[in-house]
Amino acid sequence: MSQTSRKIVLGVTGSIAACKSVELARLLAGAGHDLRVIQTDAARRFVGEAALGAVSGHPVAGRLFDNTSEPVFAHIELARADLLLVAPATANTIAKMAAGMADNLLLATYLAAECPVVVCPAMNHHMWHHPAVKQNVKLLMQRGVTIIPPDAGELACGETGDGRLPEPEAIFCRIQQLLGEEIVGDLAGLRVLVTAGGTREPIDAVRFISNKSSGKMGFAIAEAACMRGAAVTLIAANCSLPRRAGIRYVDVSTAAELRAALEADVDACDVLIMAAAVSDYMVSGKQTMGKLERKSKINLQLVETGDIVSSLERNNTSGLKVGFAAEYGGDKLERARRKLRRKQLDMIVFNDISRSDIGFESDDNEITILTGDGKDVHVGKTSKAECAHRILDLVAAKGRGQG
């Protein structure tokens, strides 16, 4: 929660990312801020006025000259704010802001505002990299506007690149920081240990056995837990993802290194979330220090790496333990239930890796959180950041004795 109520004006423009603005508005209003929303005509094609009004607690402003709902000088009153946030901001709105145009209520409010202004662009990655857009963004920055750049990932058009609006929680945290507000979340005081990525078991000096895990889900959980106030350690197995200030990172490569890192930290954690994809097998015997000579056949004897989670039971029995079950085909959900019982976990997150649109290497996921008490939670296809928060909702509830 915020310690000080500020007047914030949220401008929502005509991007498909406007669907995220409802959650952003909920976070800002929930932190105690006096939130007013301005919605452009184009934004109404993507998100309803009623939803934004309900979460903000005020009627949504829209048209510059609509005396039935807003006074003639609405833009002057709205401009008397502590912060103006435009999220999402389309290329069109950014261009008009740079040109000093005022043909709608949001633009007029921007020109009249003397408070800090934050702009969150969202658009196709080709548009984001167009010289005209880059020049407009640079001009706004030169005028003192704070730009929160878009995230990379799968875009609404089906292409992949940097153009996605950041998740509402990330924008909210940035706004709180700009306002000098402390973020006190529902995981404050908890020590959360997360694993992410895929381990690699060497065959020789250059070859290895591994899997397709990118670490995106584990990183999303670590970042979400940090946003919600936890002290977070992330054990990263072969991950090349951006790193966030405030999280302690431990880099590992093999399953043995992952096990050692866990054993070093597990006693000190309150919550363990095993999102890493650990290799099930390793090459038996001592691996060559050099590179194996290429031959028509190479016989490798594989042995199991061992069940890390089960082996940790002797180290830590009091903390909350959350596992992951990436299953493929057949009775996959029942296999996940068996893992939950066998590994003596508090929760296990099941996802179907037979689908190419979610899971490994994707920015999205669809999960079922199995709790063992019949209160399973299904989360339909959404961003991994949103999945992370849904998992942590249950973690927070169990931590408060509601699980």
The other form holds:
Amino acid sequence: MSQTSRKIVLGVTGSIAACKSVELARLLAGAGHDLRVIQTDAARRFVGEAALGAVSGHPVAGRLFDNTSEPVFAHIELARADLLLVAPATANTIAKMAAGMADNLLLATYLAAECPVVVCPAMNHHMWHHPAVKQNVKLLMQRGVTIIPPDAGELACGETGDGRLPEPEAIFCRIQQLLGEEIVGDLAGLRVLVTAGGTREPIDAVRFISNKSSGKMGFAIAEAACMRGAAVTLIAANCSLPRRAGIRYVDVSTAAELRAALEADVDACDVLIMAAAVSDYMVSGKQTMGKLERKSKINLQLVETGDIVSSLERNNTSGLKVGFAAEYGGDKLERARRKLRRKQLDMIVFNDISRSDIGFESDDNEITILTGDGKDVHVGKTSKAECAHRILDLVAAKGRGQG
Ligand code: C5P
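Starting from the form predicted alone above, please write out the structure of the form predicted together with cytidine-5'-monophosphate (C5P).
What follows is the entire complex, opening with the chain shown before.
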């Protein structure tokens, strides 16, 4: 994948996320880089030296004064790298880096290194938001260290918040970008704009009209496109899903905000994938910003939000447009086909929302991709990640003029 082999030192510290470092090491070594791994003592409790040694192709470096396996100047030798990556980085290692301590091989290597340094913190969300950790991270950033912030989601401790180590593919993509490497994927060079989630139309300050979309399908598409080398922007309507390094996120809530965000970005994209479930109606007039009092009857007048994808003002008319059709009841595939034409899309992804085992809020989906040329592609029930790749296979083929 990589054009040039670089010397990369991967420092693994004692977080439960250390188990992800094997996959990260495999990606970096697989891209042709000369990879050396340093483990702290605490990291050895979470991930085996044998696994990291095997994927990196070199014995794992361990202790400062371990003369049997490493020369006394191991840290100086290791510091002559093109990039030092610490992933996962615990609060403890971050604090020691900020303080300039050197009581293990990784810290001594960091102090001796003149190359770019990238740190991927991973810890409990309360720890991540502790003022001491924040200050240490800020200090490292001021000294030129690149921080890849943790993702939000369920943490190993069972709590939910930000603190998860980003997925290895996302860290790998970011490292390749930092090294100036072209990420050679079949979507490299394409700018992909994805919408995800469900918009909310306020009734008052606390109530709204919305739908069951979780955003999982759109997030899966954005992540898959990023892995395949695209520059990805994701417009997220009310999604509380983990975020990945390497993707640009724009948060919106209402259909009007989603339209404005799209209008701002659409001319700079080559592919637009509208996976968001946009509310078709909003409450007419100005909403009371307080809380409506309970009455025996309330009349809400609803007006159409207007179809965004078909009325989007865009100057860049060469781009591909992919829509979604979530359909219910008889004649559903035909209705999706009519939508493809009416909305002037290049592709529409149909899914059957009468089934409860797929679609909204589920991790799985079953889709039929209609391309308007009669060559429908059916993808049987599988993960949303796999569905995303099948949609992108067609996007890549159309981009090459084969679709
Ligand atoms: O007509 P329907 O809502 O089924 O169309 C779905 C497709 O149209 C999706 O791609 C959705 O993102 C888009 N859409 C839109 N503006 C709306 C409603 C849906 O762009 N107001």
